[in-house]
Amino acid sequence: MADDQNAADTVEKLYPVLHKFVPAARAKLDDGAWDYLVGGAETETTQKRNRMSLDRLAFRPRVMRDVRTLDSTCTFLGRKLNLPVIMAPIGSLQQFHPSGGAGVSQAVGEFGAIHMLSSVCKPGLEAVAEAAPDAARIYQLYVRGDAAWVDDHIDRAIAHGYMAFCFTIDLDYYGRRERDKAKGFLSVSRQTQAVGEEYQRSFNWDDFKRIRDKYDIPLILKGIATAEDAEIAVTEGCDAIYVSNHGGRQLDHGRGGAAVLPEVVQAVDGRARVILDGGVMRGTDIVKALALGADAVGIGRLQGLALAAAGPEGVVHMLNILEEEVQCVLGNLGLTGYDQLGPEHIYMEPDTVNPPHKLSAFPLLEEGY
């Protein structure tokens, strides 16, 4: 317990502010591990418009309100949370630190978040559950198979205690990750990609019903970029609508996942809950989200980026910090809960200040990343 206390203690002093991740991940991976946490698909056009879609919302505080106690706790598909954050998947955690997703779900079972788990991300379904047994954990899966080979990662998930199944809809086609191609990196989930690639391009609709009409478990679809898809997937059962372009890592030139945010919570209409990622790199971005509509948001970048600096302690640390940041946003605007927060919190504005890249979040950083 000492010992734990004092490798939390110097993961404090080594990282206060958020940026602080940043170097030291960068000088712990190498040059394809890095490309692959950063990079983005092509001229990198969807990934800079996550940071712009954030960064043009301005705050419209309000004053003079009695903001000494904050609650920036939620609830989440039934379960509690400190904060309404998921660890979005990312299928390569092992290659940012040797604990992979299993020092993932410790972290935020610690912390009190909750770990979306990649299905080709290591050591792998059953081994991450009995790292993490009592963390608040959805299983993500990329389908490679038949029917009964998705029935078969259900049936799994549901034995082992997942909260909820994601499926993931936006990678039919891998993405031209061309800094990935340009350094010879093949990614863990581009390894699996070509195996069994045929079941994710012809995924549809009639799957997803057949699943529903199956399963009891929660099911979210990550992928969803516009009003019209989400409509569908709410009919059809659907209890999360995950908007998401893959941290620009699939489809260029699209839209920034927050400008696509306020059309999907419009046709949701309060039937299923919504999940935004895409940039998400700060406090200030998660009221953000939650002012638009969303009920979590999903961290993918931020999270690598922490745990390849100091391990599942930097991923506690990282929580700890963004929790800070919330807390400050909303007593800033006069707010004691989300529960007060909405729409006419925020403003668009024009431009943004920073122009908009895969690290803008962090301007104090030094050129070079």
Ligand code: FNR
The other form holds:
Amino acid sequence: MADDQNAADTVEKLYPVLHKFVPAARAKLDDGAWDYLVGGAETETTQKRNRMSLDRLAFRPRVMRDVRTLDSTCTFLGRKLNLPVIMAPIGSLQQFHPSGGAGVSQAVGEFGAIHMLSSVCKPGLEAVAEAAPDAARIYQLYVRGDAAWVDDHIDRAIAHGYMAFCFTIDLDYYGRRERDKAKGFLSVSRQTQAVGEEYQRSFNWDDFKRIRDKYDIPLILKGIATAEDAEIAVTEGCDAIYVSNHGGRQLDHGRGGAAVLPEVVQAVDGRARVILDGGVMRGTDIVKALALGADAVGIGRLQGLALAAAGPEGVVHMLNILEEEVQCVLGNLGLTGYDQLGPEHIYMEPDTVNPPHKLSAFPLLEEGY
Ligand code: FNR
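The form predicted together with the named molecule is what I want next, because the block you gave corresponds to the form predicted on its own; please supply it.
Below: every chain and molecule of the assembly, starting with the one above.
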């Protein structure tokens, strides 16, 4: 216990702010793993637009309210959370820390968030459930087999207490990540899981309908980027629409996630939950997403940076900092909870202050990342 306390003190001292995770992660990762984590596809325009779409949103705060007591908790798909945050699925987490997906699930269990476990992440569905039985876990699948293969994964996820099941649908063709290609880097998941891609390529609304008819578990589609597809998804019984462009790692020259969010929220019209990811690195980003109608946000690269820098404990600490940041924003907007938050708290500026790039959320970082 005393050791645990000392370790926690150390993490707090080493990482008083989020950007401190970046140099620590960089120092621990080789060039291949670093570029795989932080990079995007081709010109990385989609990735930059993720940041740009968040940075362009300015706040319209209200003042002279009693904000002594703040509530930054929420309920998502029936689960009470300390923050409306999902650790987005990341393949090969074990490349950033040996604990891999188990470490992230344990961290979110300790903090009170959600881990969406990637199907291409070790130690795998069963071992992660055993390592973190009480954590709120969602299983994310890339379709690499026929209907029986898919159903086997859903059955196992249900049997092991996963609260929902997610299909990622924006990776029919693996994105051209030029940082990786230029140096011949292949992530562990890519080395072992690039088989059966034709199943993903053929996966369509009829397949989704079949699965919806067969299973009660909440279903999520990750990679929705238009109101049109959101409308189909809701009509077909999808429980949560996950607005995402895969962190700009797939289709280049896409729109920023936060720019897509309003049209999806409008199309969904309360009939399903909405998740947003892409460039979320700060408490302000989380509050902006919720103001525009998201129910939760996904966090990708920041999760990887915290895990690489300081292991599962780093992920817990990162979530603690985000919680403090969210509370600071809510209070300074004159709000005591998300129920009072809405688009009226947002103003769309024509430009961003900081030119967007992969780590532009952290302008206090020294040069060289
Ligand atoms: C990902 N992402 C991803 N998505 C998914 O559905 N399954 C996966 O296995 C992976 N793997 C993965 C690896 C790495 C290293 C990264 C950075 C991302 C995409 C991820 O879930 C999420 O959509 C983005 O990371 C969100 O953008 P930010 O937060 O990284 O800007």
